[in-house]
Structure formats: structure tokens, C-alpha cells
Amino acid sequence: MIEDKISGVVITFFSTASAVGKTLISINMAAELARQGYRVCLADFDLQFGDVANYLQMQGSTTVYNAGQRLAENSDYPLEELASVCTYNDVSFGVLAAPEELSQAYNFTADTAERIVNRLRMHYDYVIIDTTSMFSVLNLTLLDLSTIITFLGVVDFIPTIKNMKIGNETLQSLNYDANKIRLVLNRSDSATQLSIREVEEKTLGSSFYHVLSNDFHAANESVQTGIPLVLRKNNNQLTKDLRQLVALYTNHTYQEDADFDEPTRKSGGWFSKLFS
């Protein structure tokens, strides 16, 4: 019988702007934690347009909608047996993809999401959640359940910064513990005339917890092959930054030890198939 004990850490990736890299970073967070030996499940709660399964080239994966149905039938159902498994060499982590149909997204409730997350926490050390960019009832429920909220932003142009400011102020108004919200900057060295320090001091009123480099080529190649950056043999700065972020979250000292066999490159990614 499964114990009624919730112990897993829930890390939710959230933003108030689209196209800031939530999915890519959440995938790499899950992969790096799994590489370090933790039991991990990545759940895609971007119900209408989630891309976790596409990025990992896992078509036909079990979805959060499927998980919700099973729990409705049996509240004690072991979701770890239902989740699809993403495996690269000896690194594996569970995946619950976004619903396959829009009608399923419309019929998915925040209460269902809460049951799924709480059930996953009983089995996994880490539950990684990808979300859509809005303050919805569903997202607020997920944020409440989270151990850590990774509030992701980019400093590229004024509207994005404005949305990031509003989002940060809204999160602060929810009276979460001060350590719960981690403001992370993605694509830090992208071409822009905006100063990161100026954004921190004059707009956000707080410093970024961690900064991720901009590397479009590496990110695009990861999506094309379906292989997370942290599982590839490379030494680019973005991969180092991603591993450093995981080290911060696990309270470990970051070490460069990329001595592992790189997964076999897949021929043709989902992106090329989409436009072929």
C-alpha cells in the first residue's frame, strides 16, 4: 500500500511572456537531475500547446489527461507506472505530456492537476512542471503546490520586461516564502540595448537568481535531435549554465564532469518533419 506521504520537490517553470525557453529549460532540468541519480518526472501542464513530447520526440506519450482519468477511476493509482519513460543511454526520467486534443484541455480542471502533482510527489524525488504563460486558476494552483517557482524572463524589448515586472509583482503579492520564487534570466547575452543591471535595479527591484547564456545554435540542435543539452558531449556555456542552475537547486557544488557517452543522434527532428 502506498504511504500517504508527500515528499518530492516540485519545481515549476513559469513566465508572463511567451517564447522565453520554459520548455527547453524544464527538459534540461529534468534530464540533469536524472543524470545525477534522482527519480524525476516532467509534467507538461501547458494544456493546449505544450511541446515537451515534441522536443523529446516522444510521440504517443502518456498525457496529464490520461493521468487524470486514471486517478478519477482509482485515487491510489501509481502514476509512476503510467508515465512514459524518456531514456538516453543510462539516464531515464518520467514524462507526462500535454493533452493530445483541445477538448481534453478544456475538460481538465485545477483539482485534477493538484491530484496528479500530489500523487507524483509520493514516488519521485523531483516533479518538474512546465506551464503556459498566464495567471490562470490552473497555474495558480500549480504555483501554490510548488516547492520552487522558476520565474523565467528575457531582457529583449520593453513589452517583455513590462510583463516580467507585472508577473514578479504579482508573485510577490501572493505572499510566498522568500526562497520559493527564483527569478532566472534566459538568453542573457542576446543582442539588446537594455542593461541587465538597470532592469534589476529600476524595473524589477530584485536581482536575478541565475543567468543563462544565449546559444541559439545549441538550443536548436537539441530540439532537432530530441536530446537535452545536458546529455550531450559539449562544452558550451549554455550547458554549463543549465548544470549550474541544477547545482543551485540541489545545494551541490557544480563540477564539470561531462564524461558520459553521448546519446545516438536521431535522424531528422520533429521540427524538420513538421515543415517537410
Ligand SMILES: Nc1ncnc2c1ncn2[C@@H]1O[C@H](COP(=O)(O)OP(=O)(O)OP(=O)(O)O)[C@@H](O)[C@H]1O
Second form
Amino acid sequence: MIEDKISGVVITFFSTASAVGKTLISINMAAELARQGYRVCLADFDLQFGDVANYLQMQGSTTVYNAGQRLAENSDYPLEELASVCTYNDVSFGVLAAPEELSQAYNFTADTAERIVNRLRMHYDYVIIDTTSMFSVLNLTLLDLSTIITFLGVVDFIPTIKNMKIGNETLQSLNYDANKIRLVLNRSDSATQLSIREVEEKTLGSSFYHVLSNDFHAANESVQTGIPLVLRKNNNQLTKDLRQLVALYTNHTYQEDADFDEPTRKSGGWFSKLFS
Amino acid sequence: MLYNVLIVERNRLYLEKMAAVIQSLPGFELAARFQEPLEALGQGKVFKPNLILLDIDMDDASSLVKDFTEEFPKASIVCTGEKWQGDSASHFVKAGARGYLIKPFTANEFKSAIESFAKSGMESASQVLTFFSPKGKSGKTTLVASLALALARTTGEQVGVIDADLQFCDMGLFFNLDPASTIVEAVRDINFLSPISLASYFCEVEPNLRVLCGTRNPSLIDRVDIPSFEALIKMSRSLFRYVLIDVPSGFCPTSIAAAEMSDTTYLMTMLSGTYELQHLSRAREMFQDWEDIDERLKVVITRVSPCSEKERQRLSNDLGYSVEAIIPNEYKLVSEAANAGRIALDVGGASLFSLAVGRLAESISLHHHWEAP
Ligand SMILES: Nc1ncnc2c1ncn2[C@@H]1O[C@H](COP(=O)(O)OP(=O)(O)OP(=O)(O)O)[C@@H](O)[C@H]1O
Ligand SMILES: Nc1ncnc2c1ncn2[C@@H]1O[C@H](COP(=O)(O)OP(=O)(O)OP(=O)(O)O)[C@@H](O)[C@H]1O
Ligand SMILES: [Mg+2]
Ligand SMILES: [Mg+2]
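Right, and the form predicted in complex with the named molecule of this protein, after the form predicted on its own?
Time for the whole complex; same chain goes first.
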């Protein structure tokens, strides 16, 4: 079967500090790719306290733990039939949330994660992965598997920048192809006196691949409503920045006035087999 | 103060060496020496010692310590052994010993050990406090740094900080330190160390505040094994009255070990208007096995505005369990302080932040007084 040979693009969001926007941006990346018609699955490997299902208000979704169990029984299990589906207007993408129980999270192995991602990429065009901010065995496995690593940072205070530097150096030491790692700055021009240029020059030794604006209001509203920014008809800079990032990843040019109707949220439908 | 020292030592060779050390030091006088503990118990009194070096490399050493503390209530008992016995040390302390020394020792080692015991002692009342958060960016390191300083200043006691946030440890930056040794070396060497030699692995910030910095590189995390880390915490108890431990966020072997070894674990989160309180409650569930959870687990919420007693009560009500302390939203103050390598407590005068930290320090040290016999 031809489908067995397809290997979808895996994009992992990683950082060396918490609360830099990994979850918010991975959700928007998944939503924007889905909006463009790709088959997309977002998997939450922030196992203990993952927020993907929270930010999408899809608590109770199928989890990566469920997926791991199915694959243990049957390594060919079609996870696309298991994944919950986030549907908003005509846009849908698959979701595998973080485990329900902390004990399931604690005992989750990197092996299981690898099997899940490899199974997902056989079906989906894009597998988007959310992680925690540490170099764990699990995260290193996910980084290895990834087509692209989005290394997210914020410039807030010096300890964060030190950790960004250490993280960047550690990533470099893993000898990935240079363009596998994309340094992306989030929350640009948030209340900080530290110069971005200085961080690029002195700390990272390269410039940011992309910069996302700070917009507390928009980010917060998205989290409160459970609707990804890119699925709303809004014109704030952050949404534009997010679309632009996706365009960079897909080699498409982003059209400023991409026009679509203000969608309404469809209820239910999580377990529909939209993708099969 | 002049020390009048009585030595009890079975090993003749050690006895001579120790006597020589005492005699070489100004401020110390050799009162008497015995090879037989029973003889010392019977005859020692006439020499009026105020410091007794007691060989504990023998059976039933704990009861011996007890006998000596009863017989010599005004003297400080310092145990001497050929190696550090973490497990027995606490028994000796409970039995009344004030310190523990590894034999043999030089005059300098002996002197600094005695000075340190005089300041803090191997108090059984030492408190180990772990700062745990479900997710990162809870304001943990900011709080630990300021709280340690507040405790050191208001109590005058010895305070130690251990940065066990192994991969991305920031404590060194907060205190503007350039450590010669870190937790990696301390843990590596722990089995050969005594409390006094362990002290030198910490960086001195103030005479009674020391910090053991974290790893320099995330890959070194593998070098910190849990049993050695536990031994480190145990030994730190005999160096400091208060030991504050910064751990990685979430449940991992390091954070669990530190919480288990602590008298009090502070469960922390920072208000951000998303799901942080749900995570807090979910993390708290994991500690339900602790019978004394109300005593051992305290909740601290940071970035609270307004930072008022009413708000603390409101949060407690909403959560359904007590919030021990709230820390105000002072982003500008705390981030500028960290950028300048200064501790937030020291910046901005009597800020709301330092007030809240001071209050927490007070509750910790008051709590201590209740516990003291
Ligand atoms: N560009 C932005 N402007 C303003 N706020 C933002 C932006 N990006 C993210 N945020 C907000 O920052 C907070 C942290 O974002 P998010 O949870 O996505 O980070 P994270 O890296 O996944 O954190 P963690 O490591 O804790 O999982 C959220 O409240 C989010 O709404
Ligand atoms: N009380 C506070 N009010 C507002 N901002 C704060 C407060 N305490 C800390 N912060 C800010 O929050 C961020 C994280 O602080 P800090 O490094 O102390 O947290 P942490 O829990 O140790 O984080 P990490 O997960 O990186 O170890 C910093 O930018 C800091 O300036
Ligand atoms: Mg996240
Ligand atoms: Mg920290």
C-alpha cells in the first residue's frame, strides 16, 4: 500500500524555559496547517501537566497513553481512528492529549512515544508535537524523530537567556542538520529591557528564524474560548505572525487577506472519522 | 570562650593525634583523655570539660552519647568516627550530640568544625524545605533566593540553599556566584565527606548563608544519583538550621526524593489566568498519601494581585484547601533584580514582595520555635 510509504512531517516545539508559548503555538500551527487542507495531528507529550486539551477545551480527549496501549496490542492500529478530532467550522485536526492520570504519565516510555509518532506520520501529512522544557530521554527521542524542531524562546530576564543559550548549544551538540532547528522568538516586545539583537549576537550566534509578537489579550482570549487564533477572523499581529510562520514551514507565500468566514464552533464530533 | 576538652578515644593512635591537635590550638585546652568510656563517665567530671570528643566507632554508641549528655549536661558532645554515618548521625543528635567529626582531622579542620557547631550545631530541629511546582515558571527560584536571605537575616541561624533544578539551574545567577564546585561534585564525593568538608562545596553569600549551585551543563544531570542526593540532604541537616531546595518542575526522581526528605514541601504555582490552579490541585492529589499532609505540604501562589489576606482566603476557599502564602505580582522588581545579579529582597526597599517573603520567613521560624523542646 502506498500509504505505508508516506512519512509525514514531524514538527516539534521545544524550549528550555517554561511558559514560552509551546502549547499555544503548536495548537495554532496544527490549526493553520489543517485550515490549508493538510491532514494534521497534534500530540501532547507534556505528559504530566499538558495543556493541549485544556487550551482547546477538549478535556476528556483520547490520550497518548490510550494510543500507546492500542499500539501495544496491535502495532498497526490506525491511530487516526482513535485520535480525538478538534473541529472548528470546516477545519479539523486530530488530537492526542496528555494522559489522564499522573501515574500513566510517569510510567510512559520514550519507546512508546516513538511508536506513536511513527504510526501517526504514516497517516498524517503533519504531526505536531508539544513537549516539556527539559532534555529528557523522551524529549531527545522526539527531537531525533522530528523533521523540524522549533526551538522557542522568550527574552524576559537573564536566567531565561542563559538557559536558551545552554539549550541552543546542547541542540547544536546533537549534530542535527543546521536547518532542522528553527529558533523562534515569542512574545517579542514584552516588557523587557533586553535587546533582541544582543541576544542573537552574543547568546545564540545566529538570528531568529521568525519572531512572534506579544499579545496577551489575543493569547488569553484564545485560551479562554478554546479557539485557535488562526481559526478566527482577526487581524491582530500575533495571528499574522503565526500564519507567516506556517507559511515559512510549508514554503507557501502567506496572503495577508486570506479570507474566510467567521466560523462557529461545532460541538461534539471528537471521535468522528473525518480523516479516514 | 575557652574550650576545655575531654577526649574519649579507644584507638590509642587517634587519641594521641587528637590530643596533639588540641594542644596546638590557642583557645583550646586538653582537660583529660580516656580510652575507656566508662572511666570517662566516672572520673571526667572533676576536669569540668565543656567540650567532649566522643569516639562512636563502637557498639551501642547512641546510648553512650545519651549517658554522656546526662552526665555532662553543660558540655557539648562532638562525635568522632572514621567515616560519616548518615543514618546513625540523627540518632546521635537525638541523643544530644552537637556535632560529628571524621577522624583523623587537622587543627584547622577541627577549629572550623567547632566554630560551625557553635553557630548551628547538629540540631535535630533543622528544617528542610523543598519548593515544588507542577509546571515551570512558578516563581520558585525567585522566592527561594529571597526567602533564604530573609531567614538568614531574621533568625541569624545557618541557612543553606541547594539548587537541585539540575538541568537549568538559575540559583547561581540569582546570587551572582561563580561556583568552584557544584551539586555534581558534592554528590560525587558525598560518601567521603563529613559535614564540615561538605560546607566547602557551598558558596558563601553571607556568613550564615551558603548556596550549593546546580550543574553547569544539562548533560551532567546523569551524574546526580538519587541515593547520593539523599545523603547530601541528610548531611546538610547537620550544617544548617534551614535547608531550602529548589527542584525541577513536575514529578521526577529528584523532586520526589527532595520532597520525601523534607520537613515541609511548598507546592507552588504562579497565577497566569489559565489552568495553573487545576495543575496545582492535580499535583496536590499526589501527596495525599502523606498522613501529615496538612503539616508537610503548604501551598504558595505567586504573582497574586491584589496580594491581600482577603485574596489568600478567597483562593483557599476556591481551591478547597489552605493557601499558606501568596506573593504579589512584582514582575519589574524581581526581574530587574535577577538581571542585576541581586536578590529581590534587597531591592526596592520595603516592597510588597519583601513584606510577603518576610512574613513567610517568620512563619517558618516561628513554626520552628513551637517544635523546639
Ligand atoms: N505571543 C504571545 N503573546 C502573549 N501571550 C502569549 C503568547 N504566546 C503565549 N502566550 C501566553 O503565555 C502563556 C504560556 O503559553 P504556553 O502555555 O503555550 O507555554 P508553554 O511553553 O507551553 O508552557 P509550559 O512549558 O508551561 O507548558 C499562556 O498563558 C499563553 O496564553
Ligand atoms: N512574584 C512575582 N511577580 C511577578 N513575576 C514574577 C514573580 N516571581 C517571579 N516572577 C517572574 O517569573 C519568571 C520566573 O521566575 P523564576 O525563575 O523565579 O521561576 P521558576 O519557577 O524558578 O522558573 P523555572 O521553571 O525557570 O525554574 C521570571 O521572569 C520572574 O521575573
Ligand atoms: Mg505547554
Ligand atoms: Mg527556577
